[in-house]
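Single chain ahead, written as structure tokens, the form predicted alone.
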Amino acid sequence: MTSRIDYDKKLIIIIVILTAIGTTIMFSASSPFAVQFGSNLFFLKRHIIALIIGMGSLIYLSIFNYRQFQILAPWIIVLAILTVLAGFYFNSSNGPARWLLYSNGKKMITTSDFMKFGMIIFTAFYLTKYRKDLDDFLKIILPYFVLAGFTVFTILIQPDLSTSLAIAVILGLMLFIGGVKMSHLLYAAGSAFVLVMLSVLRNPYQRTRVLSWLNPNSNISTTNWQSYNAKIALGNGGIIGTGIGDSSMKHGYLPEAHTDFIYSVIGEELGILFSMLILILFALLFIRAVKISQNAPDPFGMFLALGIGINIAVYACINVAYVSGLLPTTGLPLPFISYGGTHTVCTLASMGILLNISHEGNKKLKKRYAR
């Protein structure tokens, strides 16, 4: 455990603002759908439970020495793989095997979130351990690609194409920044492209999403329903929005208004100016993560902080892009804002790790200046 905590005030302010905005917007966006479950507070209550668990994780991990993750990294990735595989074992239906618990039609604990953060930690560990030998493709890079490919493949066959692609992008950026040769990364990218094409051809709904994106003005009443209405919602908001709680599109026109398409509700109720503020906050968080990585006391902390920052940035960019029609529709949540218990807990837990790295980096700087 660390001794006294010098909190990273800038990072905490960003986390608090995003969490407060997210809770408010999630409640507004979920209210019409929540009424079907007996109360417009249905999703808010569950979100608050996730926030409590997530904040508890954040506080604990902000004082837990992050270097322990470097020691535990191989075991963490084994546990993450077993968690994902358990999702297949406990899924008794023919539907997606994306959750760990299945009870009376309810699906709880998204397994891909554990895999994602497990691989971020393991990649930071791997880059640290072999940073002087990253040119050796056969002995160092290929074994990592085999492991990473397997972990991404387990998510792909759930099936969850969007999350598997997001994880691949996050790991690819970490490897690139870590110094892995571009030629080696292109080998992995080529293999990933083949897997993506096979997945799209194998799963009709994925193929439909891609074709609908390429033809945005077709099938508006069916496959392009969400995407079309999301753009209408963004347009309805104008500069300052219709007012909090006054979205018209969340009333049946956006089936995933409180999860995948919550950014369109932000645009409609709060306008383009507030929507841009959300993006600025994500940019500030990423910049803060980069600065924390620069001041990290060791390579593992540097790579881990970068991985956490890249994860938030990639998810935010992809979510906003598909809501705006720039990418095919996916199911990736908007960090801090979209409803989703596992994602909320994991996001806040990762912020705790980032705070811990920042604290350790500040301690090292103080010792250096004290000499």
Contents of the next structure:
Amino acid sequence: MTSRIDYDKKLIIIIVILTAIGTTIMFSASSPFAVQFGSNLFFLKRHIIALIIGMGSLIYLSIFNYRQFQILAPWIIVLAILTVLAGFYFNSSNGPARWLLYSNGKKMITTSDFMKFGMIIFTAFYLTKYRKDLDDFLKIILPYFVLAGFTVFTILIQPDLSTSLAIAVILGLMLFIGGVKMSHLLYAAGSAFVLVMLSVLRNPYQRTRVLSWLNPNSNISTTNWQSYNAKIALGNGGIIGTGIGDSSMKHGYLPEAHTDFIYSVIGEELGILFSMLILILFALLFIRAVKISQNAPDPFGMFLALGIGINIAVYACINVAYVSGLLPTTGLPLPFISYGGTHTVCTLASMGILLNISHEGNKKLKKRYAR
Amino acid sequence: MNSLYQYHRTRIGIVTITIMFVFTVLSIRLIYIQIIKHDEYSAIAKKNTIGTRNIHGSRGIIYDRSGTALTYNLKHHTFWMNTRVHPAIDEVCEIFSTVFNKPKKHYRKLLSRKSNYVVIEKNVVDPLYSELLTKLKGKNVGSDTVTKRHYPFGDLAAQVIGYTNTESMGVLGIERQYNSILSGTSGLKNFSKKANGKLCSNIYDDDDDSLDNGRDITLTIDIEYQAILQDELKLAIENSGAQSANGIILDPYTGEVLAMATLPSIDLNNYFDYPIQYHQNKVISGAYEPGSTFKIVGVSAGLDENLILPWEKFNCEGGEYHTLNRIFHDHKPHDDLTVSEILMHSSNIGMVKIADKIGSERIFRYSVLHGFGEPTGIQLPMENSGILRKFKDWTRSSGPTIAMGQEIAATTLQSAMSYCSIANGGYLLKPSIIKSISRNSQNNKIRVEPQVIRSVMGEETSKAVLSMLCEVINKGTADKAQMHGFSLAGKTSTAQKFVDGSYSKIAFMSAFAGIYPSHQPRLVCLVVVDSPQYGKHWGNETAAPIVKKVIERIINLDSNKQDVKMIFAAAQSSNDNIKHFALQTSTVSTED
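Can you swap the form predicted alone for the form predicted in complex with its partner chain?
Once more the chain from above appears, this time first in line as the rest of the complex follows.
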């Protein structure tokens, strides 16, 4: 057996291309806003620090045997819940509890990212452990729903409806693949729907977002201004785009141009060639994850690989959908591309896990052939 | 493919297909927005994100004849802060208080006001501006820039140069007359617009460069002569207690105005601090009775028509002459005087007799020939044409009265042009204040050539009058203008001011017209002092010494320049000699 490890080269290429385009366009999109902080490199510098940490985690986790997570899963979920609760505790006075602040509020960590990956690992662990008894609703499924419901609820009341919905979708798809009965999943979906409706009705800004999504051309200056401008930016880009750095809409028309609406800047500056390329790369990445899960040496690896792939695909789909006006405006980052330290580090770390699963899978295959 | 995967295969397939379907939907959506709706959306984007702004080319510079800039375009910067968004920082106060030497308290008080636009310092110019800019980097202090006209010589030739208003429109003088030439073209330029409506500083599409800067104008004014004239007029006002004074220096052969001054003057950089009557260029727009300086018109008419001879004698009636229902007075009684002596002593009675001899019609005709009663056509705004009544409106006494320089109003410039015709052999020239105007490209100038309007008198006549004017200085009423070693020709005038419908007994216009040097005229200088104190009101007392001093100072100035030139030339030639010598010795040494 060779000590040389053959990693999934296609996956690595996809990650590198996405990160490279992402960093370039993030710099372009953020510079008008970054100037307010004294330098147009303000966000780029911070993003590069996040990329270095993320790449470090990627390399470490690609060597770190993913099976350890199976043992650590319960502890990871406890830690994630504590982090989210800490976010509530330390930010009780001002602002949303999405971020855990440190060093006098200058830096922050998005706690929901930890919760998301914690739950993905935990779900993979749970499905592996109880995959023979998944029909038992009361003893197996209900306790899981209670835990998942609680964790999603903590994100929902941060308040962060979009992230909690996205997590619910990812976990739902994982459970579906894991073999949970459709009826059980529908119970969960029904109760989640009731919960969401209550949240939307209670929160005026969520309500206006949904309403403005339903009537896209009403009242352009207020509620759906962002999504209107995002569409204009995409349309302005056309086939080849206005050229890198030449987006006109990023000058204040898209307040979150470097984070939530970065995809519209790609569409405007680089045209449909690149916006389509990004979409295709995400699709390919998801297919890689499915391929890796096929070769995974054990159920845990398979569920984990699928969970990671689904996470990227769901985020990419939701982001592109609301930027192009197919969904109400939400605030989800585009993996690899949007500015944001926590999600960048977490996404790259999850790629490390994925690489490790593929590596372990290949090792097993080779062993089999060697025999 | 392992067995485990097989078990979940169907459901994995469903999820994969669903996600791929979503990706497909999104791709179709992208094609719809980015390709099908591209034209519509890019039109909206253009409309929303491009703003236009009116941009001006920079205003042309005005130079004196030797190329000294009389105007500059200076960038004035205003520093401001939005105190609603950014609270006042101690550092900012610190920086401003050290740079402007004002207490920190002053700035702290300023910045304590909450407003979107708190002005900290106005009218900051380079190099202070660049210094501040580097210090204030990242301190949230904004700066706005306006280009303002700056006049480095302040009050020199102020009414000639003129000034611009806050909209960069010329309001006075050359700035007004040539506003369209000086001001650059302006036009709309595209800028990329931010969502808050502010335009980014970069020009969005800079493919058309049709905006031109204004053209430069070179005046005939010599700023050093101007300084001398203005200085002497100012001194004269102080010494004589006069209300105002104005004067002009011309080149009699080209009609170029070398200096033109009206005192009291205004500081062009703060013109709004001065009363409006000081803004008037009285050399061209103040008309008054010229008095005795006008006598040359009658004399030259008589001589040119061969009706009188220089040595012909007229009886001056002992200083009092009753005729035409009027009494004419001389300031000193005389009996028989030659024509030359009449000018020398400025005898009114003598002039009345001469006018009688040559007839009113010729007085009128020569007044017109000398250019009185019509504008000279100088390139300055608001020129007064003076008053010369039509001949049919003249009374029987008009001819003699006008020959004395009364019943007629003339500007200083008109009188000066008349003296130029004496100095240059009898030609009336069009006065000029513009030497050249630059075309759009550099070194390509439109020159303004001297322009002869008409011949006023024969050369003989002008020579004869000129020699009479020499006698005025040497023996006559203008002895205060005598200069040692230099010959000046000229004529004084002491005209009673016409105040409230009658001639004033105490207010006079004291004037002197000088031609230097008398044998080969180079300069004509005419000064008028308005209402000097009684006792100093004689032309010989106040006006003549001004011209004398001005001419003296100009001689000194020019000879200094000449000396410097000669020294340079000498140094050059001696240098050449040395080189020559060195060359010779070196050739000798090589021969060795």
